[in-house]
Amino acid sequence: MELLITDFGFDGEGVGKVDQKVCFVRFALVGERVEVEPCQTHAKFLKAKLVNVTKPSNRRVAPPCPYFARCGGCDFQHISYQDELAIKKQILQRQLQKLGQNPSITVQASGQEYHYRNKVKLFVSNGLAFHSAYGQGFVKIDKCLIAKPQINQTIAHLSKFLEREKLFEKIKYVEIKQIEKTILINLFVRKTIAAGFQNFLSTLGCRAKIFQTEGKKTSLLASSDCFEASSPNSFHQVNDQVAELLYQKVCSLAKGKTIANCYSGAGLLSKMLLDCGGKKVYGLELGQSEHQEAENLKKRYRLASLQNIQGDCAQTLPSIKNQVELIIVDPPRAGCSQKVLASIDESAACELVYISCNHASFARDVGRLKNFVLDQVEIFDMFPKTANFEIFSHLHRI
């Protein structure tokens, strides 16, 4: 099929029409005429694979990555970073306009377009691989241009080691995380393995730990020394530089306030809020390992004004909702439950900070709040070259 791309969708893909049916085409740009091959057909729309660009946009640039448009990791290597940010801003504006809201949106760019990502998830398919761009099979890779250099070095060494030890069939996928100068490798295995990983660590040339996770159990396989490290399963923002800017923004609101930090993870933001003058912080976190890390952090820095509470925010927030002045939520991509939103509405808090990596669930949740209204929205581009971005929003009680 051939069609003209006239718009872009909420995931940054090109949009055209085929026989009056909306067609979404990943990697196509507005104004381009393209040849496509349908890959998913639905009642009111279809998704198609880009086969050829017969009339390219003057905004199209050559992608630097040899896997681009085959690997499913990136969306925007074929346009300039300035154009990418403009698209992301328009995507968020459209979501909020659907709710009848039209706040001014500012954009904080990433200092690095490439080599910023401190975590990757690689599947095992006769090598280390990412999902393909169209959801069928995998694309074996040697390196990822948006990952940090030390992670790419780790990918190269690990791939050779797993091949030599014939371990590919025993591993489902691998997560590699870099925290400052430390590498954490977590092997999600089909069955317990016990290869010579201690000797392997010497090839990495950096501090590192290797774990294996079988089912819900994570155990240490090898360590370069006795240093402490975060749990390999703990949540950390993937772009260190942008995360620092985001948290500075959040912490600027903390002085003198009692704060509920919902979905608080390992407690890093809770500590920063206290360092910036917060009066008291409640850290609400469901995960057992993250809660324990937050407790260790509290003990290490003697944070008497931090109270970590383990449990689902839907159950824990109601117990403190009348004691807080500022609520911070940074939920998973699915957003907040109705119970959490109801607790926010019913709380004594005058301010709400909602942080999100999913513009759709963010807009939905903001629309469901009855007693708060947006007064500030800013995009922090945590994920350059992808269609994802982080949203900071400040809301005040009506």
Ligand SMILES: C[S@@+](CC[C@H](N)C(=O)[O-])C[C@H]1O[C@@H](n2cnc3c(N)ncnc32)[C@H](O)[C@@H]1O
The other form holds:
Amino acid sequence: MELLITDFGFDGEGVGKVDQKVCFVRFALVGERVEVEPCQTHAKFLKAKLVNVTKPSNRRVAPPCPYFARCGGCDFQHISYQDELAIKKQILQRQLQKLGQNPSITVQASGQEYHYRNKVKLFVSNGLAFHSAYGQGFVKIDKCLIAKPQINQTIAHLSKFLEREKLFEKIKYVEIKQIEKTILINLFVRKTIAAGFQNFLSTLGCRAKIFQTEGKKTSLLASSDCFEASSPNSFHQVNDQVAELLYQKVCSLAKGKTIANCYSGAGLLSKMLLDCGGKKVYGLELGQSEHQEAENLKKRYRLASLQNIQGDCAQTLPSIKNQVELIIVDPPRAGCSQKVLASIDESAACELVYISCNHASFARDVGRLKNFVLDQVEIFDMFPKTANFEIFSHLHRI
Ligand SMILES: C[S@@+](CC[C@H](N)C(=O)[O-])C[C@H]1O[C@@H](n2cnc3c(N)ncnc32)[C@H](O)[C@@H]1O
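Complement to the form predicted alone: the form predicted together with this ligand:
Complete assembly follows, chain above in first position.
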């Protein structure tokens, strides 16, 4: 089928019409005439695979990654970074316009367009692989251009090792994380494994730990030397440089305030809020390993004004909501529950910072808040080359 792409969708994909039905085409650009093959048909729309660009846009550039448009990881290697940021800004603008809001949106670009990711998740399919672009099957890869160089070196060594030891069939997927100069590898196994991982770690030439996770149980397989590291399962932002800029922005609001840092993760932001003059910080986090790391930070830096509370924010925020002046939320992609939003509305806080990596749940939650209005929105481009981005927003009580 052939069609003209007339717009872009909320995931940055091209949008056109086929037989009066809306058709979404990943990797197609506005103004392009394209040949496609349908891959998912629904009552009102269809999703199609890009087969050929018969009339390319003059915004189209050559993607640097050989796997682009076959691998499902990236969305935007076929346009300039400036064009990518402009699309992201328009996506957020449209999302907020649906709520009747039209705030000006500033954009903080990432210092690195490529080689920024400190974490990758690779599936095992005849080697190490990512999901394919159209949701079926996997694309075997040797390296990932958006991952940090040390992660790519680890992929190369690990892939050779797993093949030599015939371990591929025992592993479902692998997560590799880089925290500063340390590498953490977590093998999600079908069945417990025990191979010569100590020798393998010495080939990496850096501080490293390797773990295996079977079901819900994670255990250490080997460590390059004796050192303390964060849990491989704890949440950390994936772009260190942009995370630092985002945290600085949030911390500029901290001085002299009592703050609820909801969904606080491993506690880095809580510490920075105090370093920047916050009076008291409550770190509310559900995850056991993240909470433990936040407690370790509190102990290491003697943060007497930090109180970490483990549990669901829906339960923990109500208990402190009358003591705080500023509430910060940074929820997972699903956004905040109605209970958390009600608690924010009923709190003593006059200010709310909502950080989000999902524009749809962000807009929904802002629309549900009864007593707060948006006064500032900024995109922090945490995930260049993908359709995702981080949103910083500031709201005040009406
Ligand atoms: C997007 S991360 C943000 C982490 C942190 N703000 C940071 O910058 O590293 C979301 C965090 O919320 C935690 N979480 C998920 N559901 C939660 C809930 N219902 N209550 C509290 N924390 C939750 C996750 O474990 C994760 O650490």
